[in-house]
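Next up is one chain by itself, shown in structure tokens, the form predicted on its own.
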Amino acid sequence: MDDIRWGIVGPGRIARGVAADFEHVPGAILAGVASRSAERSAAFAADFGVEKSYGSYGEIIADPDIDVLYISTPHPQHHAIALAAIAAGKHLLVEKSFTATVAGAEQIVAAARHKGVFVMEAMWTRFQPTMVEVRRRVEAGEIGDVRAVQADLGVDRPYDPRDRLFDPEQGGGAMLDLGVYVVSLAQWFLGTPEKTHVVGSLAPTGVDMEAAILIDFGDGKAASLVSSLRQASPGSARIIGTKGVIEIPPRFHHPASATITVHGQEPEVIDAPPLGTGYSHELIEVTERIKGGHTESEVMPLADTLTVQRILNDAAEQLGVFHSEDDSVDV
């Protein structure tokens, strides 16, 4: 099969890291970038040697030479862009959080399955070489039955109502930006929850500043998770089993190593740094799955995305934060 031709929708900070990692992705070409500002997309294209730039999202969606789009706009815009792209037959890698609402996520998944295109949430953590090895060790039973997951991810972000992170119209708050990492980690190792409990605080704009989440996975299995825009935290994680524990050092969502300690044995360090910045691994996953004719990733399946989205929105709504999709975006 010919090389897979990628396009980026939303040339922001994370998109720059993603673009730089394409050099580590065999069989993939970054062929286009789109912004609502023609000048911004042209500047991004020049920085990364991208062949085409577009001054609207609709233009890149309509281009038959682009096979797959990486959507990295603010969360509430994912819904409209993804649905338009799926209707045009495009495959998608959608930045986390996948959408702003559960209903929005369900609509995208239904549309993708109906159209038969590949869609995946860009949870790069699951594809980091260290985390691939951690998952293998857990599935091999080395730490026994996983009973608990603990994780934190916090930053000290000075309050600014003009900042996207504090703007409810742009899906601001700790939950969708940082909580998605800790929740996805817990869901990956513990499955589908039975109940979620949360405490936290809100910014003056009404978005969540911080949240401590306790998730009940049944039979005493639980996740204790923290996300915050108010105070920095180490960003570490633990996976605790009946036979041992795996500790993932800061920042756990893109680690270069982890330590596994089986009861009665000396700790063992898993040392597996990523290629490039680490975005390369999710790009490789999408490229290979599309070439193989698949419509989902086994590592980051759409069912997991929906479960995580439900937890995030449930927790946010317990704090009084109700997100909505922005379907006014021009596609």
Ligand SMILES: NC(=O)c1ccc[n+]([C@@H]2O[C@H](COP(=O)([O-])OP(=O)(O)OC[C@H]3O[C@@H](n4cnc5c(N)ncnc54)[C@H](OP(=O)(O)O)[C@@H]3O)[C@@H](O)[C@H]2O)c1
Second form
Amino acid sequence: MDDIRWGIVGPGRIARGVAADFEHVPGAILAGVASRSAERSAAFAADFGVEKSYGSYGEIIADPDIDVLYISTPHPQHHAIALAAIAAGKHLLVEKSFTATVAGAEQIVAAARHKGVFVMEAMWTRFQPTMVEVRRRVEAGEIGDVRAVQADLGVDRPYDPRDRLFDPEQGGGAMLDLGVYVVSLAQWFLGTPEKTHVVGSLAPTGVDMEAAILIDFGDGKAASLVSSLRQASPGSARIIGTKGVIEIPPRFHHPASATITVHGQEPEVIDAPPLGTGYSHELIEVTERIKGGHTESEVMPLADTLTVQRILNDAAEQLGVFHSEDDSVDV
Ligand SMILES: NC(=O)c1ccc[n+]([C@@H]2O[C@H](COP(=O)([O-])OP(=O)(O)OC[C@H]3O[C@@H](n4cnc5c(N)ncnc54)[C@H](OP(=O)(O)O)[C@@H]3O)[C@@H](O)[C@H]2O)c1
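Could you present the same protein in the form predicted in complex with this ligand, rather than the form predicted on its own shown above?
Once more the chain from above appears, this time first in line as the rest of the complex follows.
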């Protein structure tokens, strides 16, 4: 099959990291980049040797020469772009958090399934070689029945109301930006929860600054998680089973190694660094799945994305943070 032709929508900070990793992705070409400003997309295209640049999102969505779009705008702007792109028959990789609201996520999933295009949330953690091996060990039963997941992810971000992370219009707050990693990890190993409990604090703009989240997965299985913009917590994780434990060192969301300790045995180090910065692995997944004619990833399926989104919005709303989609985006 021909190479898969990728386009980027929203050439901001993360898009630069992802663009640099395309050199590690066989069968994929970064062929286009779209910004709300023709100057910004042209500058990005020049930096990364991208063939085409567009001065609006609508132009790249309408271009039949592009197969798949990577949406790297802030969370509330994913919804309108994704729906327009799906209607145009584009496959999608959508940055985390998938959307700002549960209803928005459900609409994208329904539209993707109706149209038969591939859509995946860009939860790159699940594709890191170390995490792939961790998952394999857990599925093989090496640590027994998983009973608990513990994880934290915090940064010490100076308060600035114009910063995306503190701006409600850009889906600010720790929950959608960092909480999504700890919640997605818990959901991957523990499934669908029964109840979520949360305590936290808010920034002056009204977005969540930090949260301690306790998720009840039934029968005593639980996840205890922390996300914060107020403290640079280490960013480590533990998966605890009846027969052993897997410890993922900082920063657990893109690890180069992990340690598995089965009770009564010596600890074993899983050493599997990522290719490039580590975004390459999710790009490989999407490229290969599209080539194979699939509409979802088995590793990051849309059902998991919906479950994670429900937990995130539930937790945010318990803290008094009610996100909304920005459907004013020009597509
Ligand atoms: N996987 C990861 O490691 C990782 C890390 C950081 C962030 N992310 C995710 O990536 C997304 C973007 O984060 P970022 O840090 O790259 O943000 P950013 O630097 O602010 O870039 C976002 C881009 O989106 C476009 N955009 C469209 N509508 C916008 C609006 N109303 N306000 C602001 N920008 C708008 C802008 O590009 P134009 O105006 O030029 O079109 C902007 O450059 C978020 O969903 C975030 O969670 C992922």
